[in-house]
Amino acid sequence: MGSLDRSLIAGLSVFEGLAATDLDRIVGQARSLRIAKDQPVFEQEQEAHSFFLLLDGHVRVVKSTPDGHEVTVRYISPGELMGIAHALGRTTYPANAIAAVDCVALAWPSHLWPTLAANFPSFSANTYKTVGSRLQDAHTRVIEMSTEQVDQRVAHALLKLVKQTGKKTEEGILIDFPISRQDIAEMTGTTLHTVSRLLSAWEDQGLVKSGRQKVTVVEPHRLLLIAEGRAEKS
């Protein structure tokens, strides 16, 4: 395989502020890989041998609990880092990362992390900004789980996915990767039955359209009212 080109990473926020020669040095130490849909990028508690940058596709991050349950923590979109265990002071991955669709990523050996962080301070700062943002997201989800009704949590989850991956279509804004009702249930701490009931009701009201592993938000403003607890009760 030929050498990788810096255009793969130029313009991405995590590499903001780096000179072209710096980008060449960083990408020159990476390898590219393809991950088929439903295959793991890495597994929870596996030794963190590499960290990754997603170039194409979407990755589902799933946390396995001690009692055997799985919780969908977040989705990774193109341009985002993942598997940055060493930035968290860990030697193992804290969760599973599974390709939601066929994906393309770059991978760097984890032993390069201290060198890259030291030699490229802006890369290090941008990475820790990503870590901070994800911790804030996790904090927000804990608050939502503790204080919000289930319809608010599901509405918030759909709106977040629309913001992250939304694609405008004739019907509305499509969440642009396969997502099942079970995935949404895992994201929001509820049951498949409850998510199915809510989506069916919202379809009847013209708020969303859903099919097999497909959700389109038709009325985002009305969904926001539900998320904020301001929707009129019927």
Given for the second form:
Number of protein chains: 2
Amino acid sequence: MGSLDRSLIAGLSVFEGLAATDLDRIVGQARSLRIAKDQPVFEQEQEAHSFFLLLDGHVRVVKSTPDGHEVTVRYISPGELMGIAHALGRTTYPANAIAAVDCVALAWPSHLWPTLAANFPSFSANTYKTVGSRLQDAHTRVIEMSTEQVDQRVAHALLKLVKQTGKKTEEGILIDFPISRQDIAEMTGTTLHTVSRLLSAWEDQGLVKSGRQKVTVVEPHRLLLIAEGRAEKS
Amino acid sequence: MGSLDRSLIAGLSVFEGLAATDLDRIVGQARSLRIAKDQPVFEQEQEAHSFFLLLDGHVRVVKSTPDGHEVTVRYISPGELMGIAHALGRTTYPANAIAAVDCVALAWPSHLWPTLAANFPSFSANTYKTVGSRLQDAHTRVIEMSTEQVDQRVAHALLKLVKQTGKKTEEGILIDFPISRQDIAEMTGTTLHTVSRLLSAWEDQGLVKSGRQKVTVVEPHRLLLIAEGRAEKS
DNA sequence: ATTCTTGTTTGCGCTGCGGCAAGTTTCGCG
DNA sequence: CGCGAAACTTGCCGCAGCGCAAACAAGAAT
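Now the other one: the form predicted in complex with the DNA, given that the block above is the form predicted on its own.
Below is the entire complex, every chain and molecule, led by the chain shown above.
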């Protein structure tokens, strides 16, 4: 498997600045695994035995509250780390991670983290950079939740997904994995009903095209106007 | 100033696991400064020249949105780091930090971060631990915003403040710095009007006592019931 | 003491959006 | 190919909480 993975991995930002031999040394310690659609990669509260690098697919990270609510924290795309609890001084995973489609990932035992971090400073620096940007994201999310209306939040969420995983088609830009109204609701703190109403309205206006577990953004620019609250109410 | 600072600093969790000589080495590189009430420690978008350790006082960290909203991200208490943008791969501060009262802090030039982190691994590990717990906090915040009603969020915010900075008095537990209805509103994503109404109602029920820029929690337990949504609506 | 500023209280009307409920479409599976 | 489950749509109602506006207190300043 060595050479196959090498070609996949070489360009990832997590490994930026690493010599080829170091990279081999690091990747050599990982095992690769595949996760079937809808199967968990790791689960909330569970002992954090490993951390992961997603190579292919999409993973949904969800937090469950005691009272039965589910909040989607983020979607992981190929090339991103996940389950890095240990780097943050935790011993358990803070959330559930569920494969949105069939996935391939690398996994390192968590106990390797200290030595990896010590021996490969640019690897740890890169890791903390992604932690930093996730902290940023979380704060942005808090701000959106505090100051924006539902339609703005949903528009923002769609644009974020499009930027992250958008795939050009004839009709527009398609979000490249199955996503339901419910999923979008859990990302934006609303209900599937409201999301459905919004998408219907936007479809009428030609902004998006959507179907069962599928959303295509036709006019990102006009959607951005809505996201920023600068749109004439119909 | 050496010995004075030593005694203040020795027990802080940021420096846990550090030898006394290492601690001196680190603290020796810092300058100490005082910030008057309502003065900024650092400002959003500004070049992150330094990172700070708050020794005394309380600092409010606020994000401003383009459209003029203000969202309070967190309050910093003595012993906590702030402005550690550099450790997260940023070169500018992500928010405004404003002294809620007269403050004392240590400041290190940001460019020292890489060497400090490399030479004192337990210092950097501790730092990342606090980053980790802030990421946690932010996610908790998102979840609260997504799933809870305003009264629950305000109750949670008060309890958090009480736990962080509470000071026993005869009447109950006082939040130990001036905090306005507006401030609480900015922490919970609501308006000062709603906060005022809630506090008035709670005061009638004997849960809290509040005045101008001052809140005392009289019955934390009953407040917790509200926070968890397990309270009979009056 | 008087005035000014800043924070707080409270009433009232309105609305965004959640809850409920009933119906429709799409897909997977036997 | 037809049945059932899962996803989606839509109408209607209700209300939490926001916006507006006006009055009121408590310090600060002079």
